[in-house]
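Okay, so here's just one chain, in structure tokens, the form predicted alone.
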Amino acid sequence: MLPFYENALALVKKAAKTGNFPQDLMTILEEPQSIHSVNIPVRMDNGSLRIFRGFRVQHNNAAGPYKGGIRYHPEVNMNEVKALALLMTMKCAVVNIPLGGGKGGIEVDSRKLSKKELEAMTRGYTRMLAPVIGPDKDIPAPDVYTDSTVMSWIYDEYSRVVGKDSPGVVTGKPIEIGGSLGRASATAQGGVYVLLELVKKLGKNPKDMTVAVQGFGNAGSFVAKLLYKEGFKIVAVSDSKGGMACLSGIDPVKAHTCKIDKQSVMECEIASEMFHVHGGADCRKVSNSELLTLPCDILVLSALENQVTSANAESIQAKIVLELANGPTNMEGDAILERRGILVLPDILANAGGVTVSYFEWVQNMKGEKWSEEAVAAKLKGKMVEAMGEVWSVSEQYKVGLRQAALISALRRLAPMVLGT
């Protein structure tokens, strides 16, 4: 199995070849424009001094300032961050927003830090990166194990370093200090808009379709609730510890309440009222790997990368895969799904709602405006529907899957900007 960055790059190169783009384009895009590695000293609560290693990869800014999240995770590494930065460049181009791709991270299990230690680490990271980030240079956002509070610390520290109020330095901030309405559910909502367009093109009725959701966190819980409202039947959900499957259907609102209360849906009782059980319907606990191969119409991947591989792609029973996570299907798995006729709504299209509303937040900050939640939703829907229409058209033109079509669509926009033609 290829490492994450090599896998992502191979997919882009394949699209470049299919779309007959100049070799110069890939020569430029195959390496980031700049890579920053920092060592952050933090005085811990017990008085000891620890050094945390952080990264920021700036892939390409031909379309506009670098844009991409910051993740706090013990397994963060340069290969992963490079891959995610490359995918961000593609993602921004797919939905036609004037931003480039970036990504950052710190090697840390943030759950083991106190709030004071977490804030000190975040502010130290911000000070070290202050010369290379900013509203017109590079605009970070939340990602794995970072949130609006972390963004507020970055905003405050960066503003202190540069000596002026700079809300546009990050997105995903709390609403009261410049965050955008609609941002929390944006990734899921964007995915739902794209999925509904696909369902419409296939002539299907949501009420006749079943959904399994791997990754019942922020994006996964939101998408389950939104799809439930649209009439889809949610038949399985899982988090990092495992999940539940119930063919008679799951109420995602009650399931999420239970998850918050018990820390995992695995701890919820099978007989609880969150399950629509009728006459001894088949409800059982499942592992994350089991959930992937359950019988369903739509499989939502909203956990981590490399979930669908050559090891399990032959066993997937879903007819549609919606990628809300970044890189959840590797190249080998993707080829198997395509051969089997399973439609994959790829990450760079399906989860682009998050960066799209981040862009809206940045615009509001730069213009000193505040948009209503309805206005944000309408603008998001317009972007996602337009992008889906274009990707579908490219797919038909080149007779390729939606992933390759999305990448070709992105490269079409990027080529003149990157090559200066």
Second form
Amino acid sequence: MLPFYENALALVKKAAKTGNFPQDLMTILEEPQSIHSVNIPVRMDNGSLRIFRGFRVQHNNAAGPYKGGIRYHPEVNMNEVKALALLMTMKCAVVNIPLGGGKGGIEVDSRKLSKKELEAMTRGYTRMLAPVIGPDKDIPAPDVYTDSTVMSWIYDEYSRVVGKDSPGVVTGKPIEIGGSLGRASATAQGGVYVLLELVKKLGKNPKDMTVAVQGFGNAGSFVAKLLYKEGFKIVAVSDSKGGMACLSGIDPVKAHTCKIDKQSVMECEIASEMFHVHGGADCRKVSNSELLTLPCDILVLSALENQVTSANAESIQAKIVLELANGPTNMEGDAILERRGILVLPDILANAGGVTVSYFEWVQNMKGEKWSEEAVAAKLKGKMVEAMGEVWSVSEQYKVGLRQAALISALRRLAPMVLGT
Ligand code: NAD
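So that was the form predicted alone. Now I'd like the form predicted together with nicotinamide-adenine-dinucleotide, please.
Below is the whole assembly, all chains and molecules, this chain first.
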């Protein structure tokens, strides 16, 4: 199995070949423009000193300032951050926003840190990166295990370092300090808009479709709730500890309340009224690998990368895969899904709602404006529907799957900017 970056790059190269793009384009996009690696000293609550390793990769800024989330995870590494930064360049181009691609991360199990330690680590990371980030240079955002509170610390620390109030340095901030309405649910909402477009094209009715959601975190819990509202039946949800499957359907609002309360859906009582829609007799606990191959119409991947591979792609029973996570399907897995006629709404399209509303937040901050939730939702829908339409027509033109089509669509937009023509 190729490492994440090499895998992501191979997919982009394949699209560049199919779309007959000049070699110079790939020569430039093949490596990030800059890479920053920092060692952050943090005084722990017990008085000891610990060093945390952090990264920021700035992949390409031909379209605008670098943009991308910051991930706190024990397995964060340079290869992963490089891959995620490359995907950000592609993603911003698919939805046609004037931003480039970047990504950051710290190798840490943030759940084992106190709030004070987490804040000290975040502020340290910000101070070390302050010379290379900023509202016109590189704008971080939340990702796995980072949230609006972490963003507020970055905003505050960066403003202190540069001696100027700079809300535009990060997106995904709390609303009261310049965050955008609609940002928290944006990734999921964007995914729902593209999925509904696909369902419409296929002539299906959401009420007849079942959904399994891997990764019941920020993106996953919002998507389950939004799809439930649209009439889809949620039949399984999971988190890092495992999952629950209920053939007769799960009420995602109740399930999420339970997850927040008990830390994991695995701790929720199957028979509890809180969890299921009907009696719960047909509910059972499932392993993370089992969830992926459950019978359902739509599999939502909203956990981490490399979940669908050659090891399980033959066993996937869903007919549509919605990739809210970044890189959840590797190249071999992708080829198998394509051969089997399973439609994949690829990450750079399906989860682009997050960066799109991040862009809206940044515009509001730069112009000193405050948009209503309805205005944000309407603009987001416009962007996602337009991107989906374009990707669909590229897929018909080149007779390729939606992932290759999304990458070709991105490269088309990037080529003149990157090559300066
Ligand atoms: P999150 O930390 O809120 O949620 C991740 C969830 O996945 C957690 O509930 C975790 O327990 C679960 N998980 C981890 N490993 C798992 C496994 N093997 N099986 C099942 N569940 C597992 O993070 P998030 O912000 O929702 O991000 C999820 C994915 O979406 C990431 O790939 C991220 O890069 C991508 N994404 C997020 C955003 C955003 O705005 N938050 C935007 C674009 C893409």
